[in-house]
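Just one chain is shown here, as structure tokens, and it is the form predicted alone.
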Amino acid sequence: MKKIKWCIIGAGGIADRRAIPALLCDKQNEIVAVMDKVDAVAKQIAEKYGVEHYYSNAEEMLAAVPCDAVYIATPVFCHYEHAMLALKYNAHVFMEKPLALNYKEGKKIVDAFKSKNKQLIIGYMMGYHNLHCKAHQLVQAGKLGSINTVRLQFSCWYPEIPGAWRQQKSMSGGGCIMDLAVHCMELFYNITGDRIAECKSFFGNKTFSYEVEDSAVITFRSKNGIYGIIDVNFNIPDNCSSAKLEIYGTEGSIYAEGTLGQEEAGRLKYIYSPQGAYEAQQNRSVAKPQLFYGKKGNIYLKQFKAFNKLILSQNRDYTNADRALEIQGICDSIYNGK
């Protein structure tokens, strides 16, 4: 078996809590160094996973140590220079969400990627979760009938933070739309194998005074006809919302909630109850649904393991690069208020 070397640009934060514990679940993966801006920081995850190099300048660490894998972890205002700079070095990129600041800048990315024929891929992980895949066969199937309108609802408690590279926009490109909505665009994409052709929204602060917006709801129209609601917030605790995702079609329903985040939990609710003759009197009741749930797999190392095979088999597919690229551009503008 054939090993994959990898550097880690980023080495703090999800990288240590969740993308250097999933690689590492895999035998054929091999972390070969590790980089974060902060010296201490590169110098205790290397300690912590037993990795022999470690260094506070990233093409210092591409210079020195060979790899055919970089994972990039850094703050969304580094993700074009890093990735760039991976690919300086021959280096496939698995890179974290979003892709970039900017639709201008992240289509640089992929484009240098492509010329390159060098793999890249942007860790939407939420759609390797095992409901997420249920709901993807139930709809492709024709389950719910002809889809009408989806709903998802995603949030986090985010306040003021001293320092907080996400709260600056100049760093983030954004707030809960940049950080959350993305998720949620990205698995209307790969569940309905539709596109988000028009979108109108509102947002802004309304609980914390930093620089990104904290709250934002995003109504959409897709090319193949669907409605489609996202609501995300840095203001809902944490407790107070297990995030939904609801699709309705003419013929069934999916409701599932608590999926939406970094683990395959959750709970999906399908049912499958076309209408037949008009109720005139509406004395309904809610049919019963046929239930599924989270198989607590790893969603971090099931796309590390798709992106490994992609490498392996020198078969290249930017689908996902060209579907987070758009979702950048439709991010772009509703900033922008087009």
Ligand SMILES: NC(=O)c1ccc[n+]([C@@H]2O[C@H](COP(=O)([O-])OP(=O)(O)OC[C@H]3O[C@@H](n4cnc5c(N)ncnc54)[C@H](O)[C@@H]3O)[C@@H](O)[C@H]2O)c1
Second form
Amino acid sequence: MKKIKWCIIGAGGIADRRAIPALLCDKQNEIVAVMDKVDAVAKQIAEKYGVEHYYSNAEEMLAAVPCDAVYIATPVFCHYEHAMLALKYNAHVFMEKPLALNYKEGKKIVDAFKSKNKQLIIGYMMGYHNLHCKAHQLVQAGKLGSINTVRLQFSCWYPEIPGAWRQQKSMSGGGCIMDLAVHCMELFYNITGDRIAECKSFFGNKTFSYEVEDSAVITFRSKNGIYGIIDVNFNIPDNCSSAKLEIYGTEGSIYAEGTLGQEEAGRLKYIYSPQGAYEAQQNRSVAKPQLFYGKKGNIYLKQFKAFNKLILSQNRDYTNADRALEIQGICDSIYNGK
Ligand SMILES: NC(=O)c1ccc[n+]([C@@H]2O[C@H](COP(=O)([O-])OP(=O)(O)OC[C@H]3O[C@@H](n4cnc5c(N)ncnc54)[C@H](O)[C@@H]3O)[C@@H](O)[C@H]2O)c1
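Next up, the form predicted together with the ligand in place of the form predicted alone?
Every chain and every other molecule in the complex is listed next, the one we just looked at coming first.
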């Protein structure tokens, strides 16, 4: 089995919490060097995972340690610089979401990877959740009839933290839209195979006084005419947040709770109930739901495996990157009120 040699840029956050442990679950991956701008973090992560080399300068690392792929988990304002740097050293890149600060920057990244025939994948891992795959399968098989309405809700508690990059527009590109709604949009694309055509949104700061929005409700119409609602918040306590995915069609519905997030958790309720004539009694208790549960697997590992398969083949696939770019354009249009 060919080993894939990885360098990590931005080792201290989600890289440590999720990505590095996921990479190391698969014997195909070998982490050859880690980098973080904080030297002590790079050292600590290298020691924690038994990685030989650590750096506090990304270019020094890439020049010194040959690798096949780079995993980038730096703040959003660094994505452009780090993706381009990895490409300069001919690496394939797996980069955390969102793609970039805005569409213009994102397009330069995607075009550059295409022109050098290097794989670029953005870490929208929720599509790998078994229940989102189930939703995709049910929708694509027509088991809900024609889809009318979709709702995605995702929230967390994110109070003011002095200096936090996510709370500064120039570093994050935005608040709960750039951080949470992007996952919802990607899932909508993934499950329905449809695309967002037009949005009308409310967003702002209802609770916190940082620069970026803490609340947003995005309504949209898809290319195929589905109406959708995405509501995302940074101001709902974690224990009160219930990530939800709802899909309603002419013959059935899906109601999933607790599936949006970092775990392969939650449950999905599917109801198939084609309706005949108008039923004045509106009896809603007769349909028997089918229940499906999260498998408790590792959605990060699943996405890394898909990435490895791609880079080992000669075929490049930019579906995920193109989608990430389109989502970036939608965020731009929401923020610009267009
Ligand atoms: N897919 C997911 O589940 C998920 C979850 C959280 C974060 N993310 C994404 O991952 C990225 C990082 O988020 P985070 O929560 O880990 O942030 P974080 O601030 O917790 O961690 C970022 C790490 O990068 C380092 N860093 C900062 N600037 C750097 C630079 N110029 N060069 C090298 N290292 C630098 C920091 O020292 C820190 O160790 C963001 O794009 C975020 O949206 C994805």
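Here, rigid core means the biggest group of C-alpha atoms that superpose within 1.5 Å across both forms. Model, not experiment: these values are computed from the prediction. Positions refer to the first chain, counted from 1.
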Verify the C-alpha shift of residue 286 between these two forms: is it 2 Å or more after superposing the core? yes
